[in-house]
Structures are given as C-alpha cells and as structure tokens.
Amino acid sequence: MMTPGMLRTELERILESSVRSIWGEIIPDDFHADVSGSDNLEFGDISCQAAMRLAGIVKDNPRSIAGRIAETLTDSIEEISSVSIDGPGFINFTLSDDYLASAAFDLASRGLQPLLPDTGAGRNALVEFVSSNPTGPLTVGHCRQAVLGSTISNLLEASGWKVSREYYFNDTGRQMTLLGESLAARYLSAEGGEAAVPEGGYHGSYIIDWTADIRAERGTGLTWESDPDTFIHFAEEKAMQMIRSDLSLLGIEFDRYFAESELIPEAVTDAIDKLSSTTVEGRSLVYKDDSGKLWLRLTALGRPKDRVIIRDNGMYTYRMPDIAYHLDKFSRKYDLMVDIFGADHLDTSRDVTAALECLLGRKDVSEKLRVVIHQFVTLIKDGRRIKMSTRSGDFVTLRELINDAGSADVTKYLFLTRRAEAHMDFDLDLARKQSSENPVYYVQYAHARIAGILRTAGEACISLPDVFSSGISKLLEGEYERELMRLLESVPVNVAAAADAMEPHRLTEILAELATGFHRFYQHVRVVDTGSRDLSAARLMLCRACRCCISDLLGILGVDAPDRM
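Okay, now the structure: that chain only, the form predicted in complex with the RNA.
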C-alpha cells in the first residue's frame, strides 16, 4: 500500500535522482528536492520548487530547468496523472483520480493511524508535563500544560512511539514545610486556637476544608511543634488527591508520579559527584564559596550566570534535584524525552540542559531531549485581566475554568487552537457566550452529521465497498468529491508534520479544514440515494474516511466525537 507520506518520499527521491542524472556533480550533496501541497487547485495537488533553487547552481532560468526535470518524469509514478510547469518554475503534480479514491478508501477501511509514518518504530519516549507541586489545586496555567502534554503524548503514540507520561513533583523542602505549617495554622484555628498562616504560606480556602478531614482522620490535639510530619504528609496527600481529580476532569492519566524524595539522597549525591569530578577548561564544574554555598559553574558552559546548587543551610536549590532527575531519565534509556514547561522554567531548563550536555555529551542530549516551553495564559473575566498566585490563594482553578467554559472538551480544544509559545488570553465570558458557535462544535457537528448519514445508509441497506476498484473512482469525479478526497489525502502528511514539530495546534487547523470540506460536500451532494446504490456506496466511503480522520484526530486531542448532537 502506498501511503500519502510514502508517495511524497518517492516523488522526492525520483526528482532528486533526475536532477543528479541531468547535472551530475554540480549538484551539492545536501541538495534535497522537497515537495509540498499546493494551496490552489489550478496548481495541481503537490508542487516542487527545486527548479527555482537550482537556478543559481546550474546557471539557467528556472522554467527551463523545470522543463528538463519534468521531461525525465513522464509516467514514472502511476499515482500522478499529470505534470505541469507553472509560474516562475514550479513543477506541479496532479494526483490521479484512482489514487485519490484509493487513499480515501484506505482511510475509510483502516482509519488514520495506519497511514501515519511509523516515526517512533516502537521506541520509548517519556513525556514529562504538569509537574506541579502538591500545594494546591491545578490552575488555568497547568490546564494549558496538561492539554498540551497529553496531546503531544497522544500524537507521539500515533506516530509509533511507546509513550510514558510522567509527573514529577517536589515533596521535600521549604514549600512542603510551608504547606504543612499553613494547614497546622488552620487546624489550630478550627480548634479555637489562635494561629496565623506563616509568612510565605498558603492562604487558599481549600486548606481550611482539609482541617475537618485531618481532625476526623487524625484526631484533635495535634500541634505543628510536635507533629510537623503529620501535617506535611497529610497536606501532601490531600493536594495530590486534588490534582489527580483535577486531571481526571480532563481525562488525563499519568503512568508515573515521580517524587523528588525518590532521588534523595543517593541520586542527588551521585549527580553532585559527577558534576564535581567534571572539569571544564581545567576547572571543576562546582565550587564552594566562603559562606559554604556550593555553586555550579554554568558560565563555563556558556550560560550567563553561575548558580547556587546547595545553600549554606545544606538544602538543595531547585536545579540540583532537577539535574539528578534528568540524569535518572537518561539512565532509563529512553530514545526521546520531552519536557513541557511553562515560561517561568526557561532559565532553569537551559541551565539543566547545559549541565546534562556537559555530563552526557552534547550530541546525545540534543538528539534525545526536546523542551517545549509554553507561554502563560491570561484570564479575562468581566473584561479585566485576572492576576493569579497560588500562594495568596488568588487564582482560578482548572475546575472553575472548565465549569465556566462549559465543558472540558471546549476548554481543551480552545487551548489547542493557539501555538504553545504564544501568549494566550482566555476570555471566560466569551468562551461561555460563544459556546454554541465554538470551533469545537463546528468540528463535532461534522462528525455527528456523518454518523447520521451512516445510520441512514444502514437503514437503506447501503454499505461500503469491500474492495477498492477503479470503478469507484469513476463514480467520484465531481468537484466536491475530488476536493474532499484531495483534502483527505493530505491529512496523514499534515498530521505527521504536526507530530514532528510537536505542534498540536496544527491538529485543530486540520480538523477545521476537514469539517469545512465535509460540510461543503454535504451541502452539495446527496449521499444516500436508493436509486443509485453504487454511487451512494462510493460517497458513503468518503463520509466514512472523513469520519475516521475526525474521530481519530479528536481522539488525539482527547475530545469527544459525538454521533448525535
């Protein structure tokens, strides 16, 4: 079977060898004849710009170059019905009706996934995301990251990777102490005592809610002074419960929750040893200053500043366990590791990467570690920006966001219509108000319509063709059929590109195109017609192909594909 991706690869190979056979060694070794989709029907379906690039190299004008290349291509690929030279020197290919129909047939009978390139080939990938510390409920920002991470994971899985989803969290250190102390203060107040939430502590009302639970489960009479660990562990457990339940609202599950404490002390000590025994330009990568702090010499690695990794009180700073954690990931032999971080982690992430490159080799790290940084979300409510902070208790939770937006599906889809690295204004009022005209409903409606057609066809006892024959493509020669088939054929290629770039927002673009393509088709073409059963079956096949693409893609986004609306 020739998949759309294979067709393009084959076309590029033929173009390249044709170029080399005409011009020989003048052509540089790294020359690559790439093809891309034409955006205008009059320029065929696939186009190649190689001739324009070659103009400077072979000293000829692009149109004549294109002509010479095209001459050698005649009839070399049966999927191509015609080749033309247009504009300044584009070589444009028109796909044959048989091929387009067979591509749709493949989608209809097998679904999208088998047609995607098997990039992962069963290799292991680890995606780390959310990784919010257990100090409170997940917020809007985490929501964006959760949606991004889970979609990227799903996309990798669809491309043949075996994906583990991992959540890393800090369960030691000052933050957890502050959380426990905040709970202790609320607990004491609940018992009638006087206590203030500590400086820098957590003021969220959810902590007050926990006091009833801790009194029920652990009794009364506890004090922070005598039982700090009880408070800390109780709070941590409660917070993790909240987080898991928030994630379940989005339908997201992790394979592993990796606690920082698993790294302490051995893994962190090992990491420090490794750093200490590494020298750059004759100097050790770590050094101690007069006050006893241990510094990481990041300036030797091209970073702007050295950073403290152990404070004078002996506690690690954030970077140290994070380096150890990444070393642990590398030791688990993944072929690909993806970190998904908010913009606030940028500096740290670069420092960690620099340290890893030094310890493990630049090549290994740059090949295997991909960092996706997403910008923050600004919430707009009643026309005003909302400032958020977990500590002050002044934030909008993921749960509230989903309630306000109307559903988890709407929330997920809207987050994925923007590039990760773009700032995002999420207007709550608008999300809710527009919910009936939302892009997600537009796409889901297309799916529901197709499901309706399939039901009607079932009642009329019209079923899909079992095997592909060119008789089918003869029935699909109308402009709306061809337009839809052309679109369907490009889907696997475009999804593969989104996966390679790890840009899930492109999937919502593809979905919107598919929905538009289908709605147009639907408007102009009657599918179920008992008067011409063969034609109905052929058109039904297109509907089915469309449905497969839409439901598979919505599946990757984690959005429901309803059969009725």
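Superpose the two forms; the largest set of C-alphas matching within 1.5 Å is the rigid core. Residue numbers count along the first chain shown, from 1. From a predicted model like this one, the values you see are computed outputs, not experimental measurements. Compared with the form predicted on its own:
- With the core held fixed, the Cα of I27 is displaced between the two forms by 2 Å or more.
- Taking 2 Å as the criterion, D427 counts as shifted between the two forms: its C-alpha moves by at least this amount when the rigid core is aligned.
- Comparing the forms between the two forms, the C-alpha position of L514 differs by less than 2 angstroms, with the core used for superposition.
Go ahead and give the structure of the form predicted on its own, now that the form predicted in complex with the RNA is out.
Chain alone follows, minus partners and molecules.
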C-alpha cells in the first residue's frame, strides 16, 4: 500500500496523464490536477475539481469533462475503491477499506514521522527568529515569534531538513547607547548624584536591578562621560542573559547568536560597495545628498521610497547591516533561509529583499529566502487589554506570561491556534482553565484517555495486531471506525502541507480534529471487550494510531503529551 502522500501524488499524475491523453496539446503546460479532501463525505474521501478548470479550455461542460476523465481511471489505483462524478463536475474518489486500515496500522506501529515526505532530504536550512535587540527582557510579542520560529524549525526537521536556528541582534547604534546611558543614570542616582534617564531611554525595573549588579562587580566612581563602553557592554551582557533565560522557559535553544558588530565595518562596507557599483537605468543604487547622508535608491528597485543607509553622523541605519547580514547568510550556502519578523519589520524586510534580488538575482533569492510575518499580540487579563511598551517599562514579560498562563505548554499551544498573519488576543482567563474549553487541555486529555485505554487493554491481555491483514479492515467496517480511519489517513498529508506553507497553526487544527474524532469514536464504540478480542485489538490499533499522531504533533509544537491527567 502507498503512503497517503504517495497516493495523492500518484492520483494527480494519473489524472494529468488522462487529461493530456484525451485533449492533447490544447492543455497548457502548467496544468495541474490538484486533489484534496472531499468537503462532502457522502460523495467520497478525495476530490478533484480539474473538470471545472478545464471547461473554458476544452469548450465543454464540466460534468461531461469529468465523465470522460473518470472513464479512463477504472482500476487505476488499488487504494481507490470507487470513482464518482458529483455536483457540477467534481471527480470524487472513495478510499478502500483495506487501504484506510493499512494507513492506520502504519501510524499505530511506526508513528507519524516515517509517513511524512522527505521534502528536505538532508538539505540545510537556516531559521532566524526572535532577534530582539538586547535592551531588556523578552515580552509577549517576542514570545509569539519565539514559539512560531521554534515550531517552524521543528516542522522543517520533521520534513527532513537539517535546521540551524539563529538569533541576530543589534549590539551597536543608538539603542545600545540609550540603554547604557539609562543604566548610567540609575547608577549615578544610587551613588547619590542626580541624573535623568535620557529621552527615549529605558525605564524598566530591570535597569534598577542591574544597577546593584554593576556596583557589586565594578565598584563605585564610574561616570557616563568617562566609562560609556563599560555601561553599554554591561547592560548588553545582562540583557542577553535575561533573553537566554527567558527562551529556556520555552525549551528554545539557538545554534548561534549572531551580533551585528560581527558585520561592522568590513561586511557592511563591502555590501555598500557592491550596491554602489550596481546601476539601474544608468544610475548607481547609492547616492549622497547635500547633508552628507548616504541613500539607497530603492525606488529604482520598485520600492516606494529611497532609504538612508548612513546618517550624516556616520552611523548606519538598520537596513544596511540587515542587507550585509543576509549577504552573509547566502554566502554560507544554505538551501533554504527563513526569516520570521513582526509586522513592524514588513517594510524593512521588503527593502532588504529588493536589494538582495538586485545583487544576487531574483530567482536565487525567491527560491532560497522565505519571509514569515506575524501580527501583534494583545494580552487580555481580567477582561481588559494591557498596553505594553519596553522603554516606558509598562510591559508584560515572556516569563510573567508563562507564569500567569500556568505553563509553557499552554502558552505555546495558544499562540499556535492563530495563523501568524492574524492579530491575536491572548486570553489569560482561557489559558488558566484546566477544562475542555482550553484547546491544549482538550487535546492532552484525548492523549491521556487513549493511554488509559491501552493500559486497560494490557491488563486484559489484549494487544494490538502484530502484522496487518485484510481481516483487520473487515472488523472495522462501522461508521465511527471508518470516520476515524479517514481522519487518520489525512494527517500525514495535512502535516506535510503545513510544513510546505510554514503555517504551524494548521497543526493545532489537525490536533483539534483528531481529539474530536477520537472522542466521538470512543463515545459510540466499546474498545476493550474481552468477549470480542479480535475486534478489540483492531479498535485498539485505531486508538494507538490516534495516540501516536497526537504525541508526534504535540512534540513538533514542543508541548507535553501526558499519559495521565
């Protein structure tokens, strides 16, 4: 029997071959006969809408087209028990009972991982995420990106990629100067002097904590005028310690922390030289204005504005090191690079991509660089929305969020219940509920219930079948068994689609469907029945398949799969 992914690939190949054999050269080269899960299970398990797309090309009605295609599909694939034409021209396929039972047996005996397509095939991928500047603890917004990046990394690994996780941070420039000056102001106040936090500086209580630390480690008598680097480097080190500690709460570790200072000045200067020597319509991409600012002519690359890359004081703006950083990424010969940014980085990301496409070629960049943008998070606590600002000190940290939500598992799972592009209201009242209303508890409870069923079966000396046989499918002909098997068969396909799209929220959707499907099955059938041991063993196989899928999917999310609750 084919795996679910192989089945759909083969089915699409046969459909396309059939279409071309019937209508020949009038079919466009880019025609593809996509198949997907059927919306109406009364008509079949898998559906194809190719006939509707072909109507304008072959000048016939879709139902007639679908009929001609179906005539060529008789007994094409043993995993398909029947083909029907429904509605305006849907070609629907019903999966055979043996195939569905075999797919469930594979999941029960091998788990989900071996049934996923090896898309990466050992190739190298680099995922950059979080990349918050070291100016304080991570906040709720950073938490969403951390969870998103970690799960995308895990999804890629499950698909065969060798993944490196990278954290890029700005340890130079105005922000770090403000951070050091803010610490110096607190330090001087602790010494009995008077100093105001600079305009645009940082007011968080963590700065006060660092004041005690720097006095203990470096003593008294420091001043901002004479020791700016001491304050800046101390603050940076403390901030990075906080960030690493916060990330450890989510079980996240990076393979490399890449500092912007590694690029300055050599890599950034080299990138500017490359841009300067590149012309579009006879004009260099880099020019200087009367005030001495250096500009990147992004409008020549289709972007709405030119951007300053070096200010009149000689300092780089953040776009220029970002371009140099991405050139460094490409030089490391990764097969895939994924950037995960908040919505506030959208324009910067597009500017950087435009510059890269000009320097490296549009095709190379589009094939290797994927950018995932996530929207902001609003934290709702006790029915009200909490405003957050890192500099003013009015914010909720990642650590506080996890504590308030009750666990890292709940925090991670809830963040992944929404697609990245959607704004998210993180409801702490829901997070605290240890009931089926809470999505993660609902799924974890299904896993724990299955574990309990398997323990009960073990006590009754009922075990799963050792090998698959057609007799197993004959034992599972009931409505609820087939419904669950159909759901299980679709899991590897849907997980592979989530990985290709880099949309980890789809995994929580799959998990919710699995938990609901299992609970429905459990409510209507008796799994452990010592009077029907063969039937019990077959039904236990379905339970085990559900458990493996739930456990493996929660593992990709970085969430625990408890055996008892």
